[in-house]
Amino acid sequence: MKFDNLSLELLNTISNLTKIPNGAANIRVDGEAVVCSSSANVTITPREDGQGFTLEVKPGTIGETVHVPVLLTQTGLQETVANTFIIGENSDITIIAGCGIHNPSHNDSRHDGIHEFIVKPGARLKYVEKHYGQGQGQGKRIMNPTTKINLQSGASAEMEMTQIKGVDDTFRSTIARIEDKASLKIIERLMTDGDQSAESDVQINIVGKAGSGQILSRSVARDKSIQVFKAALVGRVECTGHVECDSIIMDNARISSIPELVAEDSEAVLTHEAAIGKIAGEQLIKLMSLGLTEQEAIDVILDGFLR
């Protein structure tokens, strides 16, 4: 499979790929899996309807990286894809996902991705997902990711979910279940501008003793964009959990941050922090004193904030 320049540009933006990767990979372009390959330890099996796959990692697999990006370059394409990830016991694996939409027309393009993760006892998962939209047309670039996570005894997962720019509408739903001594860290980074809207709804249920969960969100809202961040942390047993939401608001944007803590056991320790504010004037002055224009200084501050 040879990608054109546009597809390579999108691939590089969302997953840092410049060519088809070695090993296990699934690359979907305009409604079709154009690359689907397995390795000795990672098996990718397409669904019969072609709308997704099941990825299974053998127990004890260490250090393997799998790429599963999605590209939409066909104007007006709208699809729903469902993928299942089964991470075998005592394995340690990285999965690089993401979706890039190029839409230069007046028709809306939309990708709804449903991802279910089953992380077996003692396994470790790092999951990186980037969303990006481009194109000068009036048609919207819409992405609605749904993520379901089940961490079994002693498992751990770190999930980085980033919306770079160019996504007009998104509803991001994440539901997690954490068992005994398992741990989950969710890092969300989000940028909106223009008339874009973004809503995140995260719920972590800690059901096993000594389980832990973290939700860390950083976002920037510019122009007339709207953001809503909801995060519920439910501790049903002895456990620890923390929700943290920091946002920069600019221009005429609007941000709502709604953290929720629910403790159902006297040994559950749950905390939250939330802050919404503007760029500090002293930061701008310091950078501008080094020779940057005001816009360059703003860009540097925002880039650093979202890292």
Contents of the next structure:
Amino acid sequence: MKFDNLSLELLNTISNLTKIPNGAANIRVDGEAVVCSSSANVTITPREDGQGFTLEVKPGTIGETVHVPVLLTQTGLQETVANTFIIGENSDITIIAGCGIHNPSHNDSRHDGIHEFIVKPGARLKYVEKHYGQGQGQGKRIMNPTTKINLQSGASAEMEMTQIKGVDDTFRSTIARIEDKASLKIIERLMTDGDQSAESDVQINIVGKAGSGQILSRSVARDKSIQVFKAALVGRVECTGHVECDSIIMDNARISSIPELVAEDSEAVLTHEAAIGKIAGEQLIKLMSLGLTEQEAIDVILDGFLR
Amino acid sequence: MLKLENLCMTVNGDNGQGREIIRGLNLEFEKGKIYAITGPNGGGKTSIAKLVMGIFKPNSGHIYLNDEEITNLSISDRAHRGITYAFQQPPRFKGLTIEDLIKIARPGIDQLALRGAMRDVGLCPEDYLMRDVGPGLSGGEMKRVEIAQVLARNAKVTIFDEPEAGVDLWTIQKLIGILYNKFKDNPESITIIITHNENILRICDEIMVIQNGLVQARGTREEIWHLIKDDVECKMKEQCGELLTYEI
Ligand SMILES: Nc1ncnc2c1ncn2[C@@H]1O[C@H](COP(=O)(O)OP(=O)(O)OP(=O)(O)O)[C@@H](O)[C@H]1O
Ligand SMILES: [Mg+2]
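How about the form predicted together with its partner chain, since we already have the form predicted on its own?
Full assembly next; the chain just shown is listed first.
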């Protein structure tokens, strides 16, 4: 399979890949899985309708990295894809996903990805997802990811979800269920500008004793963009949970940040911190005193903040 | 030479009226010398540094660097002219590492110099370079990182604002050595250290006492020190009735 330059560029932006990776991988380009390969321990089975796959990691698999990027380069393509990830007992695995849309036309391009993760007892998952859009046309680049996570006894997962730029419209829904001694850390980073809008709705339900959940969100809203961030932590039993939302607001943007904590057990310890503010003047002055222009200083501060 | 001529600056006071915090200041700083600026809290020391860096704009007066008037230059332009300022209270950044910041301070700095700047302020490069200049650093660590950046810049005019504040005794002593070796009799540089530390005063060629936005006295440490000491003791007597003495 050969990729054209555009696809390779997108692929590189969302997953740092410069070539087709070895091992298990699924690369979907314009509605079709152009690469779908399994390894000895990681099996990827396409769904019958072609709209997604089931990825299964054998128990005890340690240290494998699986790439499952999605690219949309055809104008006006709209798709809904459902993938299931089953991470076997006591395995330790990294999954790198991401979606890049190039849309130069006047028709909207849309990718709705439904990801379901079942992380079996004692397994560890690291999941990295980057969303990126480009193209000069009037057509919107839309992504609506739905992520469902089930962490079973003693499992742990770190999910890093980033929207780099260029996504016009997004509704992200993330819902997690955490069983006993399992722990989940969700890191969200979001940048919007122009007329873009982004809504993220995260709900973590801790149902098992000594479970823990963390939501860390960093976002930057520029121009006239709008962001809504809802983060709910529900502690049904003795558990710990923390939500942290930190946003930089610029220009005429609008950000609402709505954390919610629900405790149903007196041993549940849940905390939240939320802050929205502009770039601190002192930071700009400091960087300018090191020789940067104001614009360069802003870029450095935002890049760091979203890193 | 750096020259401040008839500088005046007014800020908005708490009562809504203007308050003059720099009042017709005239100062000259020559190449090859280390200057100390000292004086009571709120006297105007930091304001002078900010005026030189371009962070504050004077209401009247002029600032010259080597005969070029820089009064209306931006902060970045002054940085490019070779002025650098180590903040009294450096700001914190989320997501920027110490290495990032030093590389901004000195673009293209090589690994050797980068590590050298860290060691100068007593920070082990292996432990610190990758750390965020964020809420995770202690007050003294922040201060040392600030000094490391400014040392890395190798600027023509270097202003330190209370480099000793929050820094432990061991590091202050080391730092005084570094400042001495780097700046004493260095014909290329003008060094200004705002300080309340007697040992730092010892390495300075000239001391300026700033009070109420004006120069109250200037001279060598020998000429000035008794004035400061007498003044402090006199205030103490006024307030405590007699000199406090400690018996060990
Ligand atoms: N941005 C500002 N707005 C209002 N007042 C200010 C501002 N900056 C400084 N001042 C006032 O100007 C005076 C001089 O302040 P400055 O920070 O220069 O003092 P300093 O000599 O550096 O004191 P310290 O030894 O405490 O650092 C103080 O009374 C201070 O309250
Ligand atoms: Mg001060």
